[in-house]
Amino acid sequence: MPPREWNAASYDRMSDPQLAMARDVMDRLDLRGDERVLDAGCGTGRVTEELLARVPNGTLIAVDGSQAMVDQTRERLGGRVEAFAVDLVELEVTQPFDAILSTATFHWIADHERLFARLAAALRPGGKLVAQCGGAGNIANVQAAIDAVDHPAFRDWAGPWNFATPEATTARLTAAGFVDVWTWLQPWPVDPPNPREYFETVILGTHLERLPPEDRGVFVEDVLAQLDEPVRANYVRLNLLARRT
């Protein structure tokens, strides 16, 4: 499967809600400041930059499945972090991490069993995983609007996202070798100031590629027309805390 590519410049402009969500998650990652940390799904590096300040005497590695996102991270942070493109289900490391942070990423990955196994293998014994992604019920109003538009390219389409339940996630983390697992859902509604660009870039992302370029803007407008004003995306975040055995 080819890597997903994003409009990184647009995502950088539109990702204030994701940065706010990430700050909430980072506060759960108790760091001394000298750890080796992985930002798994770094996007354009906005979260990475804030995480970097929390490990002033440590090492921070940033990875993303999109080369465009990685390029934006490198442009933002220069040589302060090592950043590279990799599919997280193919992640292999030569030196394990003390902690892994991930925000707004796991719901784009279909195979959570393999994902959690790779993350466990990347952590030292006792290493921490602190993450957040879209969970069960996430943007259900947007999915309903997509269904109501009834475009042939999206008909009978379950969506590109893997919005897992806390129960299923706990079981998968446990099977992957994690303990002290804690998962829960958190509503987080977002009213984007620029709905069209936000939906086009942040919500639908690369999955608009199923449409011809000339149809994409019209499709997004049709979806937005199904939603009440002001436009709201009813996010439900799945939070994960776990420790590797």
Ligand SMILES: C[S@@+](CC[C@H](N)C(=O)[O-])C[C@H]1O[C@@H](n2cnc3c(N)ncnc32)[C@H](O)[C@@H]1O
Second form
Amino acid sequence: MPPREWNAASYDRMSDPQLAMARDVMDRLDLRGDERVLDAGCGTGRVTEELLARVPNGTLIAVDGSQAMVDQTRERLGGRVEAFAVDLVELEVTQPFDAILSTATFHWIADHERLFARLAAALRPGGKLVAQCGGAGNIANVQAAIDAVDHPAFRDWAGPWNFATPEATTARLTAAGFVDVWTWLQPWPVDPPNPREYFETVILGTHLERLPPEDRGVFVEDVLAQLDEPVRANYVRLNLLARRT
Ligand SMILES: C[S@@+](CC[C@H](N)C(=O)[O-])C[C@H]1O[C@@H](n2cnc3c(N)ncnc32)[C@H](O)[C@@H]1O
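Moving on from the form predicted on its own, kindly provide the form predicted together with the ligand as a structure.
Following is the full complex, with the preceding chain placed first.
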């Protein structure tokens, strides 16, 4: 399924946890500062902005499937970063990258085989992929709450998020032409300060489009009512490190 539009203003307000998660991931890029780097799924550019500080003599390109997210990234970073909208499974580049960073994005994409093939094609030989997304078991307590609400629009949603296992991801990365592959899960519980907006924008995101706009608020309240106070989302992140052959 192609990417959808996000509420960029709300995501920008609510994404402190994603920024905190991303800082650990960026450290693993181990940049010199003069590389050509891609931020794959840049959101509103908060992570991109910190990544930019790590390539003072390099080039940073930011892409995202949502035009609203790309617009917010451009507003934040102006001419300092080239940002454009593209579906990552259709990504094609003329000049290959030394490194690709991606945070909190891959689990929104159903076809990881194709995604990894496109990312491999966008890297120079020896180029690095460093990423993190939701992995197996991610926000299982939220999924249980959604199931308990038993709303017809969410009863039969096949593959709502692609929370892959490290084993399957290693196999897919290897098949796509990556070597030196490392994948592992990392629990990262988050207690959002504003659970209603956080669930609506960050957790459910574009999945809420299954409901008419007037029903979305009630659905989110019903899901929250299933969870203990203070509300916690039991994130389990899937970390990926790999190098292109
Ligand atoms: C949770 S946000 C993460 C943004 C940012 N990397 C961060 O860590 O805050 C997920 C992003 O993935 C993007 N996305 C989802 N599917 C995509 C696809 N197929 N191609 C490109 N971007 C996609 C969404 O538009 C959204 O901006």
